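Taking the form predicted on its own, here's one chain by itself in structure tokens.
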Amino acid sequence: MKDTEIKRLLAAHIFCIFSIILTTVVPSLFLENFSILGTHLTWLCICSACVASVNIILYIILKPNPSSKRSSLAQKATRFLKCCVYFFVSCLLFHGIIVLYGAPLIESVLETFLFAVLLSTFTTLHCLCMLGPNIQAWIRVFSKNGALSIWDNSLQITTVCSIVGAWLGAFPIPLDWERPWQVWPISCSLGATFGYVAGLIIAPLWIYWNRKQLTYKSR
């Protein structure tokens, strides 16, 4: 395994982490009384949009999984539309799963949906950028020994960390501490964000540490 590829992965992850930091600093310069807790829904929108933009730009620049086949403009447009549909369906699925796990069904619908959008940005959008709207590729990557590159391993780690972080973030909500960050869905979205950042840090370190043991099958 070439160390240059690991360095490209690390650089991409640093940009993603930096984009999240910017969402907590830059908006306060332009929006009055902006804060993650006080204007959480606004932050959810800004964070989702910023992370999505950075992921798409990095994919276009780095092209981690280049295809040998040339696509026509019509094929690229179809692929883009499929990605949009998949992302929207992912938001709906996450919304439904979150409700099944105890989120309010009727109350706080907007809060729940925006949290689902954030979670989809950390997981589904990342998959769409790396693998495209190919369900078989998704199943392969998240199956045992299904990774074909360090980018696939990174995708596994960041996705799992984001979901686990969101799940762990739900634990403080029912406690009677009466803290501002216990309001739905602040702790869950912060948990997902911390999990995503943790995954971005852990992935390149784990890959570098295990680089001699990692062997990938040919495509």
Contents of the next structure:
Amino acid sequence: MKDTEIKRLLAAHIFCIFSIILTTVVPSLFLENFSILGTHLTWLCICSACVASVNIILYIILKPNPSSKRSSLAQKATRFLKCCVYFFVSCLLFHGIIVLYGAPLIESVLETFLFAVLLSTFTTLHCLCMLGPNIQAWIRVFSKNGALSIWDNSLQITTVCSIVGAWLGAFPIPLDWERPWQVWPISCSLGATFGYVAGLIIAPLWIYWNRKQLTYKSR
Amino acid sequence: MRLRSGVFASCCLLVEALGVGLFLRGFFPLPVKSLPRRGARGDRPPEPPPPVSSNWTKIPAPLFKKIVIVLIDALRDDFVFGSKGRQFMPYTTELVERGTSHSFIAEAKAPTVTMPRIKALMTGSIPGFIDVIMNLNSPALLDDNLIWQAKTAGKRIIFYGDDTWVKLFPKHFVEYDGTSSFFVSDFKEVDDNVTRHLDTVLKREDWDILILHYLGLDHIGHLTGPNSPLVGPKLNEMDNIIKKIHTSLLSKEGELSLPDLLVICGDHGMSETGSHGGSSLEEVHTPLLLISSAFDRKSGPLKSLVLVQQTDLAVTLAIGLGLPISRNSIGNLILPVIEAKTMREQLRFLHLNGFQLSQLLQENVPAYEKDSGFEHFKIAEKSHGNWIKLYLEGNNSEVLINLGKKVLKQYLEALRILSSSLSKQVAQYDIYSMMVGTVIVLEVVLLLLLSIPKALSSGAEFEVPLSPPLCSLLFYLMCLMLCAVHVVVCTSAESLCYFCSISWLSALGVMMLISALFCIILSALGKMCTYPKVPAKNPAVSNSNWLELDVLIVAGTIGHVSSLCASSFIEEEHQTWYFLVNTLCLALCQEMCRHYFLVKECDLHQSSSTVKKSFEEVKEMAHYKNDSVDIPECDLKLGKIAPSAEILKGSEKWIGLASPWFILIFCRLLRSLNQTGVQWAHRPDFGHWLTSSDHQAELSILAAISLAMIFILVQRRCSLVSKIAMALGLLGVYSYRAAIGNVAFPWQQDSKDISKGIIEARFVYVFVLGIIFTGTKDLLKSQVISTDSSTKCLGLWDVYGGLVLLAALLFRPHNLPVLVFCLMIQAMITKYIWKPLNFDAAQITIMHYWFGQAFFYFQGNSNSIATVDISAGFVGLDNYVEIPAIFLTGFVTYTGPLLWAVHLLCYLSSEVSRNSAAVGHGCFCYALICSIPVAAYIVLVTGLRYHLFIWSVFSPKLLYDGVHVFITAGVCLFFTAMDQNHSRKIQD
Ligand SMILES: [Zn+2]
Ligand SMILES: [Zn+2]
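Return one more block: the form predicted together with its partner chain, after the form predicted on its own shown previously.
Below: every chain and molecule of the assembly, starting with the one above.
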């Protein structure tokens, strides 16, 4: 049971990684002058959209946390709307935090916001897919020993990795190397992406190594 | 010997301060090795001997009759050559483009501060970095220099302007009038004082050199920056002065006499914020204009400007006046000045310059003969000899001209290489003193690190293993060995170490200290190894249970220390601290969420299982925090929390959850108040907006509101007497600022006579001293008569209030919000975050330290000397008095860290009832967290001492860090004094 779950997790993560690799390669076939550094904003949009859609599709196919009771269409619609609102709020929250960290308030608003969207895609959207718009569940998952399944564990790991990646990505900005990737927000968004990918790789491995210790309480 | 952690930490810091002092003394050697002055005409070489001997052995005749030097402080190159010059300096622009002039950009070397630059201009050498420190207290210049040479040669020199010159060259001027440069807010009178003499002096004939040093532009820069509306009129004033001098010189020039020379230069530039001291292009590039009827008339607008060194002026003027070149000069003759002369004279001048440079090289470099500059010079000298042979034979053909040009080129190349290899020589380090200092500092830090487990235990005591090592053989052997090394090093050839020059007894003391520390470390290590079981288990347990906050603290400290390797990270160190403090706030926010929501959970589901679960969690949390916190206390806490959850649900919880966000927002606001650093320093910030003259009303309102807020925030904790004194003192601060013209009274519209505000400032000083005195009295009372701790707390808060009032007086008015936010964050963080979260003293200390560092940069400081606000040293003083000025400047620079440290002490002593060792732990942690970066940085700077940016980036930071260590040592002593009192009470 557990091994098959881990395999499913691994497959899902490989899909996500694959989608990110595709976003860096495919658009250059269709768009002229496309490069991650040159047209960074386009890449940010494409990458967010792609990761989001892959996540949603995977959620629909895999259903990691199947809800016990069937819900009507109206309930589903409200759930979906709630998810959208949550996502938007998280984008704004990330934007706010980034500005608090010192990003300029007025200039390059678009860059900052798109970076916030990317971060939300890597973290909030993932959570929304797994847990739904349920704050209590979020608090549970992100408090100590709150994970109830390997999906929760992988969620913890990828989320923390993306945020730490973005955090570390800010370090090269003050250096005076004058490289193109030191421009705001390229190093941070690349850092977040690398962190996310690393999280996707680390999560199945970590769960695999620790599969003996991981005992989940039944719900 | 058993020592409490506080005492132990203070002792360690004192020893470390000694080590840092030794290191600094070695790193910034006072005078660079230079040749002594030599009187008269000792070392003037004849023309290089051709096969037949030359008949020209005496010094060439002067080129100019009179020289007028107009030095405009902080004159940036674009003020003359840029659009500003075109707009405001029409006469000078005309001279540059169509007059008989040569214009250059003269490059100044860091530090771009007035006194070292004057030295560079007049001696032609690059003064050492330590001259910055001497800038406040300039002693007479003893090196060979142009002014001295001129005076010895019987020239009459007149000087008007910055009195730094008068101090540097005492008794050199036949007539002088010095103006003090310390009242930075005055930019009119300083210049009028210079100009008023001009008319009479220009009419007279009894002088040879006239030096005018105008300070107004520099003061305008410091006040309002290079783009302020005041700059234009000032430049125009300077233009008129130049016009006056030039026309007067022209009108006197006769056909027969030599022409006169007018030199216009700046000592340094001005950064985009208006300060100077660093090495950005704006600070380094100054214009240099040489105007004389001897030069060819220019035609048309100037193309590209030639870059020369500031040090080139001294040698050029020496040649121009027919004086010997200063012996320590590393400058090159500016060739266009002598272009009109015959080839023989030109070569003669270049030879003199080259000869002087090669002599200086011989004195400084043992293997000078291998230096490529020296080789070039020898070759050029030889071909010069050949050229003279041809010349004396009467050969006047094309060959002679071409050969002459070739020799000229060879000379120029040789001079260039000689100069560059000499300027590399400037950085000479006293490695031995540096090593001794480093060893002491490293040993202290190692000792501190080794004592962490013991010193942070609940006993807060550290057993210093003193007697066994002191009796051991190793100690004596090491002492002997070190003494032997000392003797060998100090008797070896021509060592100029500072450490060798101190008396034998103190050197022996230092040696014994080093070996004792070493032995103590060894025995402490041995102790840890012999009982590995007990300490080894505890870290293992706590390792797995580390909070995110602990991880952040450790990672942040390591990250900060490692970031010091990169010069950009040092320039932008404020970014590191802002980033860390922000992350800290977010981590605190997460802690708050965890704290309140876990409680909430156990409140919601009253079922026994969840209560048990959260009970366990709380227990666990208690474990992470400190192993020493005993469980019963935790039980108590939980018991308290569970019933009072209803109340907790109320406002306090939400304020608590929101307060990290408020702190984040405050930090963001402060960050945009002062842009510091290098890369983003030119960005607009509130500070500049407020200080510009158009926004005086806004600044006044802001200052008034800030002062009111300061009163509200501080008065809560003070005694009644201090409250009243505080209110009056803050009113005094406002009237002081109004008196010196920073802010305006609403009812005082027209009469604007700016005074120095001495009475007002002294009025405030009285209250500061009064409040601190009240506080000290309370402290002493609590020490002598052991009353309850409330008296002590009151006393501490009074001292704190006094320091806040002093800071309010000394801070520039636009910086007052920094003080307000500092107080607000402190109040918020103690009340809503630390009270509920129950951190231990070590964590709180480190967080305080981080905030203190962030506030150091919030108040506009940076790691460059330029941002030190020296004007604070003159608040309430009639003229420069050394001790108070240094104290006030130091205080205002380190206000942020100091206020946070004192606040830490206040907080910890109020926590004594909870954890009796809190103050000791705090003191120890504070000492540790301050010493680690300093020790790492000292090692790093030693390694990077030949780095390109060593003088512009690394050295200022080293100075800041060094001073920080001394201040920390003081703070820790204060901590210990407070702790002593407490421990005695416990014994009672
Ligand atoms: Zn100056
Ligand atoms: Zn200045």
